[in-house]
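Okay, so here's just one chain, in structure tokens, the form predicted alone.
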Amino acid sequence: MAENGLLEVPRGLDKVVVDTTSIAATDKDGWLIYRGYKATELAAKLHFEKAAYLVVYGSIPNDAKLKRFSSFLESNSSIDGATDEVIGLLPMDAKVIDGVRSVVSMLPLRQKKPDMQMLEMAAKMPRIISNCYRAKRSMKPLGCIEGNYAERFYYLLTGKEDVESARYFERLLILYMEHEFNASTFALRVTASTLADPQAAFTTALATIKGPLHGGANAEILNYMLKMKRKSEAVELVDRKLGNKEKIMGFGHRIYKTMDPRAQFIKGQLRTLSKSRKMGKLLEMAEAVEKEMWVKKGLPANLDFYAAIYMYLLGIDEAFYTPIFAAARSFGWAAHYMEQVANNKLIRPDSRYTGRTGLKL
């Protein structure tokens, strides 16, 4: 207990809780849920639309729940020829991401009450974008096919109507849906504990998972693994930038100390993945690099490790992959930004001051 009756609790809140929620947590085996389910086993079985239901609203859709979902997100997945103006005033080295967080935190929304503007903002991100991307390479943008959640956003980030690929896609997208209090999502919370409209709180979360500690990490774990030739690199890198005290992007985590079972689960979707797309020496290299960080530091592969080869082989641009997380999380985010706003407190820690005192001018 510090000082005049305050609570002194770790830096960065670790271990610490500060609310409930019902969304999602790790459970006692080290597995992540959404809603009480394995997040995996909704990823193996499940498609975009039915788990994203589940995660906002806390149940699995009947068909005209799902249907009248569904719905929603494709009629509300287009943007204004305004909007797409702005798009095309973004400055030309702006990462996409950046120009994400700029079009969201104008966008006009059609809709009015607050939970279906969250979702309204969710629906639009993959177009959205999409839109950003082109316009930095002075492309067009591309037109609307038929398909769900993940065809129709693949399609956007590759101009490739394939089902199958889309499939591969879909299964990360619920993975990345949630994963309770996240940065991005605690951000959100205290946005909107101020009662800050969702516009607003979207863009402090789109903010946060930009930084590399939380969503930009997978662009450069790319990087470093197309560098590589064969297994005896990997474990050369590994040696080299631990002894150069660098940090590996792609492997510990807040939550999981042995394994993630994202990472577990995707590794598994690669490996039928790779060899369809004759990949297989990529893999092999990313289980070298996992293996040698286990035993020289015990740290487990995240998500984001083997998340960029996985973009990578469903040939996904680099520039695409932070926006992706952020695309995919916007559906947690709605689930928070109600969640908080139901049963509201303001979130206000305070701080242990050790500055000067008692200067005089």
Ligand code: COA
Second form
Amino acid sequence: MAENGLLEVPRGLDKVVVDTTSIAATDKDGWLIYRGYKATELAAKLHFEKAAYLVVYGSIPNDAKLKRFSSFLESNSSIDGATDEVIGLLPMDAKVIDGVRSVVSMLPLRQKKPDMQMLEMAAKMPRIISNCYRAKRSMKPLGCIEGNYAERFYYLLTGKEDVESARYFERLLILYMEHEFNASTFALRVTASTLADPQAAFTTALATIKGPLHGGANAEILNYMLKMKRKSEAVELVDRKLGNKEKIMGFGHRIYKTMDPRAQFIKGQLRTLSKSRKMGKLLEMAEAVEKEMWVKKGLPANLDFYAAIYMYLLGIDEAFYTPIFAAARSFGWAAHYMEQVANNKLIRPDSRYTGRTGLKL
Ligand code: COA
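Given the form predicted alone, corresponding form predicted together with coenzyme A:
Next comes the full complex, and the chain you just saw is listed first.
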């Protein structure tokens, strides 16, 4: 206990429990669970819409509820012409994630209820991401295709109608969907706790996810992985970066200290995917880097490490990586917004002042 009856907690709120949640957790065996189910099992067996419904509403939907939810996502997925004009005005060098954040902050919403507004923004994310990317490359927006959420999203990223690749992609989206009080979700809950509107909370989360210690990590992994020519270079790469006191993106995690189950699941998917794409060498090199990081630093690969390679093999441009994470996580954000406002308490910590006192003018 610090002075004045205040409670002093570790910096970065490391290992500090700040509130309850019934949405997701890491269980005692290190598995990430969504509403009681292992996230990796959901990724293996469910389509995105069903998993998203579970995260948002807390239970697996029956067919009628799933149909309503899926058609809500589809019918709310488009954006109006004025929003497209705003996208056209974004600076040419704006990153996709910056464009998405700016657009979401002023998006005209059809839905009136706050929970439905959160879902409407989530539904529009694939279209906003695609149009922001294409506008900066002087490409016309893509049209719409028939299909589920992952198939439509995959098409908007690659221009390809490819059910098999979309199914691989969908598994990653499910694993990206939720992770209890991660930085962007916590930031969203801080904004929601002030009783700001859903759009303000969603924008806060989008701003927070951008950082390389959070959602921005996945966009930096290919920078070093694609420079490698053979797996024996892993030792040199890790030694050089650690010697320079650089952080190696895709390693370490606040919660997972020995193994990130999501990373291991995606690595398993990569084994089949890399065979069919004849790109096994990249996976071999990645495993060599993973091994070397464990030996030299005792840090496990996190989801982003294998996700970056996975998306590369799926033919997705690196500029999309962080926005894809944000789009998937936006369903987790919707659940957390609702949970926060349903039992609200303003989130406003205190601090220990270390500045000067008693100065006179
Ligand atoms: N590469 C090299 N060293 C790393 C590292 C990495 N990726 N991640 C952590 N470390 C080191 C830190 O330098 C620190 O070393 P020290 O004790 O010698 O100072 C130690 O491991 C603890 O790291 P710290 O950053 O304090 O842990 P944290 O719990 O606050 O941070 C992350 C967790 C995720 C922010 C951190 O592991 C990281 O920056 N990883 C890289 C970014 C990334 O992949 N982000 C995606 C997360 S899903």
